[in-house]
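One chain comes next, on its own, written as structure tokens: the form predicted alone.
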Amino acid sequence: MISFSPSEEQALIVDTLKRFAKDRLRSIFREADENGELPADLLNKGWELGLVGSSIPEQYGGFGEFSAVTGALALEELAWGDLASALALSAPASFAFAVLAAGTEAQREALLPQFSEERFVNATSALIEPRLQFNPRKLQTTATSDGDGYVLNGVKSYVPLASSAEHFLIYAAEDGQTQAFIVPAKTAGLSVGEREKLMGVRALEVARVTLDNVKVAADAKLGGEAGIDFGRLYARSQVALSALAIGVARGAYEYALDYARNRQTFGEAIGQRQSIAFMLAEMLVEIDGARLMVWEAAWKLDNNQEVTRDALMTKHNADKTVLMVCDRALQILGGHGYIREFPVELWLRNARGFTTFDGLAMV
């Protein structure tokens, strides 16, 4: 029997994050975007909610269950509050969840316990490369075996929290296959460039990372000698980003709906006009449909089913949905939609980036 009701634990997590998103993230997102940085205490406040530790099993020092469905529910709520904050809080998860899903037992035991401690662990992942026609399965960043380890060379972009990261998970091509390597931030040859300036998520710090003959030990390869099933990890990222997109879309829809109910012209609310009502109805249909696709793909991940096709379609649909919904929200607000006093223009800028956010989140 299929049930769409969250478990008691999932409902508690969603309720907690919903309150955090409403009380904390919604109160800072506009100022953070204008200033180009998140409040200094935000990451620690979010970390206290146990976003990563609650997904790590007890045997690795955590206090929860690794579930893609739970992760998707959580990310939707965070993105409803603010996408830049959600991506910043997701950076350590993109590292930890990859280790949990694909690491060796030794890697899990060595790396995962720190993610359940009180201190925010600044770990991040680097997949995207600064070139046209970027393909995550055909990376230009290379990993070459030198007998007792690997030498990494290449350039990564869109790396969140790179300037203060303690650990990097670097994706690189080894013999034509995408693999991942655990690289401490102070490793010789790894350098972080200047912050990249983006159209959206302007409060999120992202930077380029250059790898110039970076030498790592053999046990730094995620999954050990056998390596990783990159397609599976990539599907986890696609589902996570889709859940974030639904959160942004839902926020824009709810704002436009409230505006349409309260904005009066010619003696009636603009939401009473058929053209506006039809737009709102279509927005909600697309959001609910996209959310169901996210849940199905996440459920398949949790049940070890083939998910490559589902994750790809889910991501493609979510990318289109968030852009359509945010654009329609701007249209409903009319001239107000283009004014920075209202948040819709910010959400539209953020929505446009989802097609380029590969690897920035994971469930």
The other form holds:
Amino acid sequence: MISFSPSEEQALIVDTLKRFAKDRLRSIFREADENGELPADLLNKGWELGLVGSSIPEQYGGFGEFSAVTGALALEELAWGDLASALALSAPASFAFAVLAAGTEAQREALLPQFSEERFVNATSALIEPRLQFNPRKLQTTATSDGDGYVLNGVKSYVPLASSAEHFLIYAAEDGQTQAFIVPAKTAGLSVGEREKLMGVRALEVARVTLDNVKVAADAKLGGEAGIDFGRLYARSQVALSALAIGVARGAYEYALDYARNRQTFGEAIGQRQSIAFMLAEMLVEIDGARLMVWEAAWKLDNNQEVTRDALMTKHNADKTVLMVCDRALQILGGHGYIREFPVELWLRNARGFTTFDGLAMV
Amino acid sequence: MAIDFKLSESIDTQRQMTQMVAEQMMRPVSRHFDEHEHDIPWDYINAMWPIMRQNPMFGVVDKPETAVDPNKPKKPKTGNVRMVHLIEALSWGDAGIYLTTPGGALGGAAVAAAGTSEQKSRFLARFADSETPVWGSMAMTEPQAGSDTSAIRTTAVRDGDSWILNGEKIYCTGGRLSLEESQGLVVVWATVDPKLGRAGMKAFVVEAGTPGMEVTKLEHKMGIRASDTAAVVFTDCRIPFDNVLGNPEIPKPEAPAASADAPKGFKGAMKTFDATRPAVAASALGIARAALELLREQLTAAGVAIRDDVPVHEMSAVERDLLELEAQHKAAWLLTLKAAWMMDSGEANTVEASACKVKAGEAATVITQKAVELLGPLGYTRELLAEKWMRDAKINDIFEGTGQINRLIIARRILGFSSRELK
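For comparison with the form predicted alone, kindly provide the form predicted together with the partner chain.
Starting with the chain above, the whole complex follows.
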């Protein structure tokens, strides 16, 4: 039956993450962006929240049930706190959730239990490739069958936490179909290049990964011989990224709302003028609408419904919304919006990235 | 509870049946009632009346709960979620004809929201008991007072056991159906003292056939032509004192009530907007869905690929347009559903009701206008319905509060400014 109220368990998770985002992320995000790195203990602190483990079923050592809706709720809160931190925490989740959703029984049993242990597991995924017309369904990185295994060749970019990752999930085209391969960091032929410098999310370490005749065994292919339904995994990623976008947008909206309430010009608050007030009203409407699209698409994922177009629409709409909202938030702050003492320019830089961030998060 | 998008089977069944009515009874006559303005679609009305008598769409009086078992969890209400689904489906058929659906409509909704139990039984019984179709309507707008209801000049003067109404109302949707074609009623907004502004505003129920009330004009409109938009003039129109909705007390002029202390009648009737704005949004989105379906069908027939599995940058301009229109439609629909659900859940939904109205009014306008464009020479011709839907859709960005008024309502709430602080 139609309902828009989260379950008690979901409300509890949201509450916990709200606190974490406020206390831990909002206190460090600007400095982290300026320094280009996250505080040393942040990922471990985030890990303690059990974000990944709580989504892995007991049979694989976890302590929860996987739910895309819950995942979307959680990601919105994290991104509200700080997108770079949220994406860093998403790296192992993208790996684990792909294995959980598309792996063989043997792959799940071998790989998943570590994600419920205390130590942060540095696992990451590599989907994006460094070219103009990137298309995740037409990858240039190739996987070629080679007797009893596969050989991978190509260049991936925007790989989060690449320099210290222990496991990679490398997406590559096998006979024109996108497949995923589990590749340990030490595999011969896999090299992590220099860190990539981005416009936003500067605290998130991303790097190129080059695959030069990387040989992996047959069981490295996610889902075994049959492979994966990439469309389904990609939809999970689109929904997750959309949820993150909502979090960023909400943060910027709230900040601008508060500013408009208090900033005085010509004897009254700027929010008392329709030109500003209407912008804020529209920002709210767009954020709420975009969020509901995320929830519905996530719900469809949880209920095994067809979701390809929903995920595409949701992501496209969230991409537009977060950019519009952050740009307006900056505009409402005027000159202050452009100054790095204030957070809004950072949020606008982060917002612009969503059309590029493919596969960096998953529910 | 958990977040859930599954429609209950009962509402889903009703939605499907309503969609069939829309396909079989509305679409075939849609063009006729557009081209013959002020013809009344009696076939549709007579077919709908037995259904609406049993299950009114809105203006519903809550059924008394019989033998309440305190141990049993209360069954959640679903009336507004049901309503938006049915209105969406009917408006997919024809938004003008939908507005002629017999029942209490906005008038009934106002009585249900603000009336005493005596008033509810006296005024609303007809919407279930009458053998022939009956309508209710709402008269708020005046030639000089649209969104600014405090500028209303129609007066109500107490005279013993009566009120005497004088003034002119315009843009009364379904005024002819409720006052001339049935023993219906109209809820009239009038001031008991123009000096009091909003505090002096009250809502009065006037029944069809009351002397001194006359439908003087039917407007000629751009769209929704099957629905009458009436001017109603009151000349020394005498109604019983008990026909005032809410608190009958006339505020003292020397101590004008602040808006927070305004009598419940005004507020109560204003609350009907929290239910009717999602209804208007739903109607807008029914039209928009019709346009999107036609657009998809025609594009596909013309061999234009509509793909879900390519990046946006690889799409053609038309494909991308369609994606954006569908996304707007989806966002607006979910906002509408949420506002209706909140109403059912008893949660304050003023912001959400305005939000869905803003989004749906705009989405339906953009979608239908874009559909005419993308359909090219087929879109602009009156052989297809796309151009009609564009004309029909626009009203949804205007009535029950323009897009701008609804932005203002949202902005005041989120910023915490009064109507004096944020004009």
